Every structure is written in C-alpha cells, then in structure tokens.
Amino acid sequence: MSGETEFLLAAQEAALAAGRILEEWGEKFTVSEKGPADLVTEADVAAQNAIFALLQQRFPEHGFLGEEGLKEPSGAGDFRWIIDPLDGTSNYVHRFPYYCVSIALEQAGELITGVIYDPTRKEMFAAEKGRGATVNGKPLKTSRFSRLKDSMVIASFPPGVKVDSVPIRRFLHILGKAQTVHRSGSAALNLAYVAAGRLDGYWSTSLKAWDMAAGALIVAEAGGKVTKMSGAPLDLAVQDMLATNGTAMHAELSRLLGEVE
C-alpha cells in the first residue's frame, strides 16, 4: 500500500503517540502508590487525549467517537474517527503483552481507514478502503484454512460472563470442532491477527464500535470476511461480529455458532 493518504498517515502518527504514552504509563505501575485501576484509567485518558488533539487539529471538521467518553459530531464531509486508545485493558494492567491502540475513520458510515498499533511488538497494522492491508508496510493476507477442524480461532466474552451463559456455551461448542480455540483479551489485536493469517477466525457478541471498526476494515482488506455471526452484514452499532479468513470456514463457523442460543 504505497502513497498513503493524509488520513492514514495521521492515524498512524496518532497511534504511535498513544502507544508511547501507554508504555510510559506502564513503567509507573511498579513504582506508583496508586492502584493499577487508577493508573490504567489515567493512561487510557492520556492516550485518547493525545489522539484527539492530533487528529482534531488536522481535521477540525471531523467527528469523533472514543471509548473514554469522547463524542463530537462531524461537520463537512460526514467523517468520524472511532478511537480505542487502549484495547486489552486487563492485559495492560497485568503487563501481559497483548494490547493495542485502535483508530478508524469512516465517511458517511463507510469505513475508509484503519490502524491498529501494538506498542509491545512495534507492529502497525493498517488499511485503506480498496487499497489492501499491511503490517509495518508489508502486505497482509489472511490464511487459507477452509475447514474449522484445521483452524485456530478465538473468542471474546463480556465482563463478568457466567459459566452457563450463551457465550461460554458457544465457546465450548466450538472447542471440540476447531483445531484450537483461544481467548486473548484484545478484540482489535484478534482482528489484526486474523488479517495477518496468525488466527483463522474470531467471534464476539460483546464488542463496541471502537473495538472492531479498524480491525474490520483491516481484515476485509487482507482478503478476509467480517459479518454478524449469522452472516448478515456487519453493523458497528450492534455487538455481534464474526471475522474469518474468508474461506468456506466462515459459513461453517457461522452455522455452528447459531446452533447455540
């Protein structure tokens, strides 16, 4: 993906700035008298403020939606940035290196730019509508496993999930049918990994728009498929998503997930 647009360049710059903030705050965890919950909130807000400041200065007419209470209406062009300054909060608190910054841009409801930055591995996943996806400038391509029994898939659960809940029963239903089933704690990185071919499928019914916006575009541009679990078109306003490598495994996984209600 050569000749990045000003939108993608700005998103990458903002993600890098936020990633630096998260790593700086992370170093304070072992020396601060504050508890981890207080520190992670401050880190989250500081990272989002940095993203907003940079993007709002560049694009003052654009709208914003961010996890930490950020909501600004859009002006000319109907552009809206969708921001998650820290996806994988529990991992971050425990210094488990699987968390990221996620930034997407939509125009009139269509995703056109997306970046996911992993500050622990210094990996920048990026995509623009119709121009493919990359990681650190190298093209991304989803895996080609077409059968669930050969695939590594992953799921997200809502906070406080109950043992006998539908999300757990779906997880167990797939457990014996896929080669491997995981739970990681970062929706955005899960999507980035599907795009990179490191995972073959991912599902959840507990995501917000900022969890999936950038990743949904990156997966699609890497050759994958992103829908609701039923196979219906994805809706960022609905907490229901299935992302796969785009093979026949998508329909198989959709069917199996639908068997559990």
Ligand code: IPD
Contents of the next structure:
Amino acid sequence: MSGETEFLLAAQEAALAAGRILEEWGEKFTVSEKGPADLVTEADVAAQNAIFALLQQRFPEHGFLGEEGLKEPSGAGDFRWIIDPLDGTSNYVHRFPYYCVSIALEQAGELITGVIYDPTRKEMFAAEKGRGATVNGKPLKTSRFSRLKDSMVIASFPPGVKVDSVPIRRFLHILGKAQTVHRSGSAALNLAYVAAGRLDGYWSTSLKAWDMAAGALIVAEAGGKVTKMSGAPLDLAVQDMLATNGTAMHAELSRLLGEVE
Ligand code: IPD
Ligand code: CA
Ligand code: CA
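Now show me the form predicted together with ligand IPD; what you just gave was the form predicted on its own.
Now the full complex is given, and it begins with the chain already shown.
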C-alpha cells in the first residue's frame, strides 16, 4: 500500500510500541482473572496505555474504545479507535506464541483503518478501506479453497466455555465436514490469517468489537467475506461473526453452522 494515511501510520506506530511492551513484560508479568479463564496481565494494561497516549496525542478529538476499561467519547468528530492491546492473553501467559495487538479506526460507524501486529513473528497486517490489505507492505489475498472438505477452518470459544454448549456442538459438527478444524486463542490473529490465505474460514459467537474490528476490515480488503453466521451484515456490537476467503465456502459454512442450536 503506498501513500498510507496519517491514521494508518499512527496505528502502525502504536501497534509496534505496544508489541515492544508485550515483549518487555514477557519475563515478569503477573496474571489476574477477570472471570473464569478470562485472564489479564500488567502487559495488557501497559500496552493499552501506550496505544492510547500515542493516538490521543495525535488525534485529541477522536473517541476511544479499548478492552481494558477504555471508554473515551469523541469530541467534535465522528472517529472512534477500537483497541485490543493484547488479543490472546491466555496464549501470552502460557508463552504459546500466537497473540497480537489489534487497532482499528471507524468513521461514522464504518471501519476505515485496521492493523494487527504479531510481535513474535514481527508481522504487521494492515488495511485501509478501499485500498487493499498488506502484511509487512506486501499485498494480501485470501485463499481459493471453495469447498469445506478442502478447507482449514478455525473457531473461537468464550473463556470458560462449557462442554455441553452450542459453540462446542458447532465445532464438532464442522469437525466432521472440513479438512481441518482448529482453535487457537487469538481471534484477531485468526482473522489476519484468513486474510493472508493461511486459514480459509473462521467463526465465533463470543467476540467483542475490539476482537473483530481490525480483522474484519483486513479480511474484507484481502478479498474475503465477513458477515454474521447467518450471512447478515456484521455488527460489531453483536457477538456473531463468520469470516471466510469469500468463495462459495462462506454459504456452505453458514448453512452448516445454522444447523446447530
Ligand atoms: C480472547 C481471544 C480468544 C477468544 C475470546 C477472546 P483476549 O481475547 O480472542 O481467541 O476466544 O473470546 O476474549 O481476552 O485474549 O483479548
Ligand atoms: Ca481479545
Ligand atoms: Ca485483550
């Protein structure tokens, strides 16, 4: 992507700063539970503080929504940053190297900028509305597998998911039909991987706006499709997401997921 906007440049700068903080805290953090199996560390908070400080200094009129208690209404404009300073905290705590920083910007309710940064692999996934998606500056394109039986798909569960629950029944239903089904612990990185063609589809009914926002734009700009599970338009305020490579597999997965209630 050439000629990045000041928004994308600032988002990337903030994500890199947050990534450095996550790596620094990697030796010394302590863990607290927000709810059963829902973890937070000092690194989550320190990373969010760094992102907020940088973006707010650049764009004092903008609003902010961040997972770690950040709710700053916008001033005169209609811009809002949506931030998950560490997506995949459970992986981070266990030193499983699959976690990331996710930062998005919406204008009048429409996503216009998204970045997802993986500090382990030093991969910066980025997109701007109508201008395509990139990883470390190289164009991203979703995969072309159009049948579920040829596809590698992935799901997310809510923290502390119950064995006898709809998310687990859906997972098992698809397990028998896709080539491979994964669960990874980072919603945002799953979306980045769908955009990069490393995964073919992803679904969840437990995500918040900060888990979905940047990834939704990056997948769409890489040629994929992002909707609710039913195929209806995505709504960041509703915990219901299906993201795929944009082939006929989207409808197939949507239909099969809808069979489980
Ligand atoms: C979590 C991860 C996980 C998903 C959870 C999210 P966090 O975010 O994205 O993959 O299953 O629903 O809460 O807590 O690591 O930022
Ligand atoms: Ca998250
Ligand atoms: Ca988080």
